[in-house]
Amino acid sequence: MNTSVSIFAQVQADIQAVEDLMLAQTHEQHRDLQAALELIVKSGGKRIRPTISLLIGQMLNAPHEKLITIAAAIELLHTATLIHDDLIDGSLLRRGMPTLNSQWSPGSTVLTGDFIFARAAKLAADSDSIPVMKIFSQTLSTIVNGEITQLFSARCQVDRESYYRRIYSKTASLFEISAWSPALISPADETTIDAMRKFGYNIGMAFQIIDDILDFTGDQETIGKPVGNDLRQGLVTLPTLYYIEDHPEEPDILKLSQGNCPDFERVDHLVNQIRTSEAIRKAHQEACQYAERALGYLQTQTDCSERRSLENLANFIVDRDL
C-alpha cells in the first residue's frame, strides 16, 4: 500500500468528522459564507495538520469529541490564513482551483477570513481547555506578526535567522499547535506534552523547507505559480541562502547580499542556477535533519500504530514530490 494512503486512511473517518464540523460553522449564516467555506473545504488538501492532531490524540488517549473539535479549530485557523494570504499575494489559483479573492471583492474576502478566524476561536474555546485557548491565541498572533514582518521588512533579506523566524510564523507554528493541543487535553505528563510540541515544531520546519525547495524544483502547472516565485517576490528562502553561501562572488549574489533584489531580467537566470545547484540537496538535507529531530521526540512513546503512522508521516513530508 502507498505509505501516504495508509497514513491518512487510519484517521479517515475522523477527518470526515473534522470537515463536517468545519462546514457546520456556517450553518444559519449568510448563504455566501456557506458557499465559500464549502468550496474551500472541498477543494482538497491532505489535511496533514488534523492528521497529526488525531494521531497524537489517539496515541495519548485524549477525549475523542474534544480531539475532533481541536483538530477542526486548527484547520479552520489554517483555512482563514490561506484566504488572507491569497488576497495579499494576489493569487488567483490554489491547488488548481480559483481562490476566493479571484471571484470576490477584497472587502468580502477579508470579512470571510475574519469570520472563519472567529469560528476557529469559538471551536478552540469549546475544548474547555484554557491552555489550548492560550496557545491558540498565541499562534494566531505569531502568524499575523509574521505576515506583517514579511510585508514590510523581509524583501530580499539575506539572513538565516530571519528566514527561520519567518517559516516558524508561517508554517511551523501551526504544526506545533497541531501536535501540542491534543497532548494538552490528554492525561500525558509534562515531559510528553513538551515532546509533542517539539515534534510539531520540527516537522513543521521540515514541511516548509520542502515547500521552499519545491518552489524551485516543481513545474509551474503542478505548483500553480511560476517556478522560483518566492525569489521573484523578493523572498529569500533556504535554497537561495545555500546558493549565496556557495557562490558569494557572483554579481547577482553580490547584489542580493547587499539587500538589492535581482533585476527582473536576471531572475530567470538566478532561479535556473539555484534549481540545478548543490543548494537544493543541502536544503533537503536540512529538512531531513528537522524530520530526524521530530522522530526523536516520538521515541519516548510506546510502539503503537499511531506512533508508526506519525513516523511515516515525517518521512512522507521530506520525500514528497522530490
Given for the second form:
Protein chains: 2
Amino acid sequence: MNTSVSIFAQVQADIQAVEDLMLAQTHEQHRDLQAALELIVKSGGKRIRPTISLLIGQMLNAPHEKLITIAAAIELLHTATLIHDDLIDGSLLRRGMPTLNSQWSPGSTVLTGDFIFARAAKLAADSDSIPVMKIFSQTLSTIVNGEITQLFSARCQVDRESYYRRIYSKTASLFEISAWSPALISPADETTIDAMRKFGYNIGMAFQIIDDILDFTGDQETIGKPVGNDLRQGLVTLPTLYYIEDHPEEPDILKLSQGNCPDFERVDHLVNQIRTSEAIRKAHQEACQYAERALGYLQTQTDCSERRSLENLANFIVDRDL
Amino acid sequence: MNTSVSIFAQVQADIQAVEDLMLAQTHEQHRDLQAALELIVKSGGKRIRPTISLLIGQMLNAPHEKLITIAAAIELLHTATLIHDDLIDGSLLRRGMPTLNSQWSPGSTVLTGDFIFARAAKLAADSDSIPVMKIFSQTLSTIVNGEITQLFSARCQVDRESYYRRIYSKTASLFEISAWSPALISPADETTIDAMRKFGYNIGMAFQIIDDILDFTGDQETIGKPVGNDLRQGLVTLPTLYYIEDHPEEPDILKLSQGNCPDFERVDHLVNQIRTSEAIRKAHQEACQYAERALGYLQTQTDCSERRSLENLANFIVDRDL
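The form predicted on its own done, now the form predicted together with a further copy of the same chain:
All chains and molecules follow, beginning with the one already shown.
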C-alpha cells in the first residue's frame, strides 16, 4: 500500500487534471448527463491506466497538456466500455457504487455510454496525432470485438489461446495504448515507442491474470462477488487452466475438458479445489513473468525516477491484495 | 425519380466502393457481427449522405481513396446511431426490414452498435486529417447529446428553438459533416470549405423538415408508421408549430401551447386538421428556403457537372414523395 501511495504522489496533481478534464466533457451538456459522469468519475478506481500514461509521458518528455488529454481520453474510453458492460451483464454494483443501469433506463444508459465514447474520441483527436487516433479507434474495435466474441461463445471453453486473446481484448489492449500513446506524442525514437507498447501489453496481461487469481483467492467482501464467480459464469481463466493440466483425470475436470460446465452442486467443490491448489501459484508465477518482461522493456530508459515508479507500479499490480 | 436516378448514376461506382468498404469492416471479425452488418448495409437507404460527400469531393478534387473512406466513415456512424436508436425506441422495422434489436438480445445490439462506432472512428482516422477527426467526434457528441436531450425532455414542447436544435442534432449535423469533410481533405480554400459546410447544414435542415412534413402527409404504407406519428409520440415538429401560430385560440391548441399533449381521442382530429391546413405549405416553403440557401453556397463553384448534380439532389430532397 505504501508503494501505491508513493507512486500516486508523483503523479497526483496530474491525475487530478485528468479527472477534471474527464468531468469537463459534460459541461454545457444535459444536466443528467453531467450528474451521471460525475458519479462515475468520482467512484474512481485506482487510475492505474492514467498513472502509466503519465509516468511514461514524463519519462519521455511528452508535451504536458497533450499527455493529460490522452490519459483522459483513454480513461473515458475505459469508462464508456464499463457502462455498456454493466448494462449488458445487468450488474447493479461496481466498486461498491450503484451502476448507471441500476438507476437509469437502458436507453439512457446506452446513450450515456455513447456520449462518453464520443468525448473520448474527441479528446483523442485533440492530441493532434494521427497515430494516436488510429490506435485509439483500433483499441475500441479490439475491446468491443472481444466482448462480442465472449457473448456469442459457448461457456466453459477450455482453450489457452482463447484465454490469452480474451484478456488481451478485455484488459491488456487498454494498458498497451496507455503506455504506447504517450510515447507516440513524445520525441522518442521508434525502438523506444515499440518498447513502451510492449511494456503496456505485458503489464496489462499481468494485471488481468492477477484479477483472475483474485477471483479465486480474494475475499468475497472485498471483490464484491462470490468466490470463483468466473467459473460459475462459465468463464475458464488461467488458474482453472493450470488445474486442468495438473488433474486431467478428475471426473469434474474430464467433463470440463469436454466443454461441459460443472453442475451447480459440484462448482463449490471445484472452486475450492482450485483455490487451494498449486494452480494458483503457477498462475501467479506467470503473471510475475509478464511483469518482469514488461520491466525488461524499461531497462534502456535513463530517467531513473519514472522508471523506478513504473517498477513499483508493476510490483503493486503483481502483489495487490494477495 | 428520374432526377434521383441521374444523380446516383454519376456516383454509382463510388457508392458501391463505399458500401464495400463498410462491409469490409467486419472481415476477420465474429461471423454474427459480419451477418449483422451485411443485413444493415444491404437494407440500404438512399445513401444521400455519401452521395453528397462524393459529389462535393469530386467537385473539389479531393483525393479519391480518402473520399471513399470518409464517406464510408460517415455512413457507418449514421448506421451505428440507428442501431442504438432502434434499440432504445424498441423499433421492430426500419426501411421495411427487421431491426437488429428485433432479432438479437439487447446486449448484442449494443455491442454491434459500439463496434460499428469503432470502425467508423477507424475509417475517419484513416483520412489522415486531424480536422476531419475532430469534426467527426464532435458530430457524434452532437447526435448523442441531442438524443439524450430528447429522452430526458418533457413531451409536447412547443418551442421553435428546441425544434431547430433537435433537427440539427438529429439530421443536419450529419449532412453538414458529409459536405464539410470532403472539402477539408481537398485543396479548397477556407471560404470554399466554409461554404460547403453551410451547404451541408442547410440541405440537412431541409431534409429533416421534409421528413417532418411527410410524417403528416405521407402514405401510412410508405412511411411504415401511422400518420402524425411524431405528434402522437409527443414530438412537436414544424407543421404543428405553424398550425399553432395560425390557430392559437383552438381548444386543442391552447392546451398544447401550455405543454399538454393532446388526449388520445383528440389526436386523430388534430393530425387531420394539421395535414389539411396551410401549415404544411408553410413548412414546405421553409424547407425550400433552406434548400435555396444551400444552393447559394454552391454558386461560386465552376465545376458545372457536380454543381448541377447537387442542385438536382437538393430538388430531389425537397420534392421527394410530396
